[in-house]
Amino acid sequence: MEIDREDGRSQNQLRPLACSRNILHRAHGSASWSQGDTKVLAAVYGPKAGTKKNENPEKACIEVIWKPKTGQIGKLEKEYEMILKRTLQSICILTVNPNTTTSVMIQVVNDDGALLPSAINAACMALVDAGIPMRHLAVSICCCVARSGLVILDPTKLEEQKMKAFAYLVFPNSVHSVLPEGSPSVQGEPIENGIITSVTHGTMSVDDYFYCLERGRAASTKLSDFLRRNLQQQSTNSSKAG
C-alpha cells in the first residue's frame, strides 16, 4: 500500500538537500541547511571563557539560542532549544575546553516541515566549521505515521499537520560513509546501530515506533553520504583557494 504525496515523492524519499558552510563572517563557524523549502541558518560563537549558571565548570557548556522567522520565541521553540542543546552536548567533547561556553544560534529562514531535524543538521555542520571538538557527527530525520499506519520520511509542513504522530530521530553519522573497514563500537555495539536523540509527538504503537527507527536509520545513511560529499567538496575548494 502506497500513500500519495503532493510533491510526488515515495514514502522513503527525502526532499532535495543543500548545505553551505562558512557563510557568516563574524561567527566562528556557520552553516545553512535546506531540505526542500525548509531552510535554517546556524552560527557558532566561542568557545568563550566562563560557563552559565548551574553548568559544570569542569566541562564546556553548550548554549542554544533559537530565533524564529517572525515573532517571539514560544513554548515550542524553548523545547527545540532544550532538545538541540542535549543533542549537541552528547556529540561534542566537553572535556577539551572546560569552563567555556559555546553559543549556537539557530535562525529559521523558512519552515516547510521537519524544522527541528534541519536545525540539528545545520548546527552540526556549523560546529564542524568552527572546529569544535566532536566525538562524531550526527544526522537527524523526521518520520511520520499516517492515519492509515504508513510511515513517511521528511514530511512537508502540510503533511505534518495531517499525520497522527511523528518522531524526530538523531543518529550517529554512519561510519561506513567515512571508514572503509572496521566500525567503532560502544560496549560491543557498533556506533551506527545507536541513536542519540528520539522525540515523539502524537500517539503511535510500539511497532510503529520501531518501524520509524528502521526507516530513519536507513535514511540516516543517505544523509551521512550527503555530509561526507559536502565536507569533501568544500575541503577541496578550500585547498584550491589556498
Contents of the next structure:
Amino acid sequence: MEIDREDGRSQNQLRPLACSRNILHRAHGSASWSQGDTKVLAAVYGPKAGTKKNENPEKACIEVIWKPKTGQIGKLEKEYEMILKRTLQSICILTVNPNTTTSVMIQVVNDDGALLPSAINAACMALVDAGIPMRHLAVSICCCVARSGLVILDPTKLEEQKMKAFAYLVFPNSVHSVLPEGSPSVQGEPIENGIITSVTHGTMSVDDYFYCLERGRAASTKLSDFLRRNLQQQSTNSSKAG
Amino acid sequence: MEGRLANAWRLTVNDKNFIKTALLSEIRIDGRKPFEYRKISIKFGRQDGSSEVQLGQTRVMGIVTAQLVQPYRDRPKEGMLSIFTEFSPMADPSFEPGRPGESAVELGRIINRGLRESRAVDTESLCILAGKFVWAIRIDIHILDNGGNLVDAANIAALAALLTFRRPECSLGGEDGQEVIVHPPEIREPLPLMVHHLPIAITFGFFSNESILLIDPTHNEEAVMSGRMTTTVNANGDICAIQKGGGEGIPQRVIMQCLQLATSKAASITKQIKDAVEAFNTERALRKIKRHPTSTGVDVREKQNQ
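To test you: the structure above is the form predicted alone. What is the structure of the form predicted in complex with its partner chain?
The next block holds the full complex; its first chain is the one shown before.
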C-alpha cells in the first residue's frame, strides 16, 4: 500500500536534517536543529550552584524552559518542559555535580511538525556543546499511523493533523564500542533497543504501536550516524576557550 | 532565586579601568572607533514575517502574526499594533523567565513609540469593517544572545519582520455585506503591510568623562558606562523618539551632535534593511514560480507557422 506524501517522500524517509553547534556567545552550550522546515534553537547554561526547593540536593538537577514562537506560555509548553526534563535526566550523569542546576532553554523558531523530537535532538546537541557529562545521547523521532493503517515517519504539520495517531519516540543512540566485549547490553539486548521516552496522541492498536517502534528504531540508527558525523566534524573546528 | 544571583556576571575593577583608559585614547576593546557600528546581518525564515538579526554578538529574532479582532470603541477605523518583548534566559544568565523586567519593558516601549506613535505602520489600511473587524498585528521579539545594545538590534528585527510580513486578503460578503471572508494564501496572494518610513533606533553611551561618547555599546561597555540615550530617527531626518532615562547629565551640544550622527547612521542602516528585504522578496517570488510546475508553457513553433 503506497501513500502519496505531499513533498514526495517515501514512507520511511526523513526530511533533510541540519544541525549547527556553538552559535550563541553568552550561553555555555548552544545548538540549532532543523528537520525540513521545523527549526529549534537550544541553549544550555552549565551547572549553577544550588537546586530548587523540591529537588533532591544529592543529585544534579536539570531545569527546562520552553519558549514558543508566539503567544503566551500555556499548558502545552509546560508539558513539553516536563517531558524534556525527564528525558534529559535519564541520559545525564546526575551524580557527578551534586547540588547544582543545569538550565536548558528551548526556543521554537518554526514549527512544521515533529516539534518535540526536534527539541530533544537540539537539547542533546547543546548539552554536548556545553560539556555536560552524559551516559549516551538520545535520538528522537516521530512516527504516525494513518487512517489506512500505514505508518509514516517524520510528518509535516499538515500530515500530523490528518493522521489517526502519532507517537514521539526517544531512543538511546547507537554505540560504537572500542572494548573487545562489544557494546553494553541490558538483559541480553543491545542498549540501543531500549526506549527512553514515548508520548502518543490519538488511538492506535498495539500492533501498530510495535510497528512504529520498529520503524522508529531503524530510523534512529540513521539519526545516530548523522549526529556522530556532525559532532566529529565540528570538534576539530573550534574550541570555546576564553 | 539565590541560584541565579550566585552566578550573576560582574566585570572586574581591572577590566572596567582598562575599558575607560582605552576610551580616553579613542580605542574600544573590540577594535572599533567610537562612532562605528558593528556588522549587521539580517536573515529571514521560510515563513513570511520572521527575521533574525545579528548585530556583532547580539542576536535577536522578530516574529509578526496577525489576527482579526474588534477595534477599540474610540478608534473604530484603525487596526492595532502591539509589541511583545521577552528577555529569554537563553540570552543572559541574569534574565529571569516569567514576567518581563524593567529593561524588557523599556525596550518594548521604545520600539512601540518608534513604530506606532510615529505612524510608521499605516493602521487605517488594517481596517476591514469599521467598528467590527480590524487586523491586530502582533510583533514578538525574542532576544537570543545578549552582546550589548539590544534596543537597536530588536528594532531592526521588528522592522525587517514587518516589511516581509504578508496578511491574508479578505473581502466583504454575505447578504448585507457584513461578513468578512478571509482568503487562504493558496487562493489569493496575501498583501504586504503599508509602512511609510523606517524609524531606526541608535543608542549612545556616555561616560563620566564628558568628552567620551560611544555608539552601539557592547555589553562590557554597558557595564562600565554611566548614561545612555536612544534616539529613534528615520532616513528623512525626522526624530521619532528620544529616550534618556536618568544617568549622567549631558550638555545640549552633545545631544545635538548625537542627533546629527544618528541621522547619518540611520540612512545606512535603512539601506541595509531595504536591500535585505528586496533579496528576500525576489527569492520568495522565485519559490512561488517553482511551486507551480503544472503551468503550461507557450509553444513557440505554432506561432512561427502563423
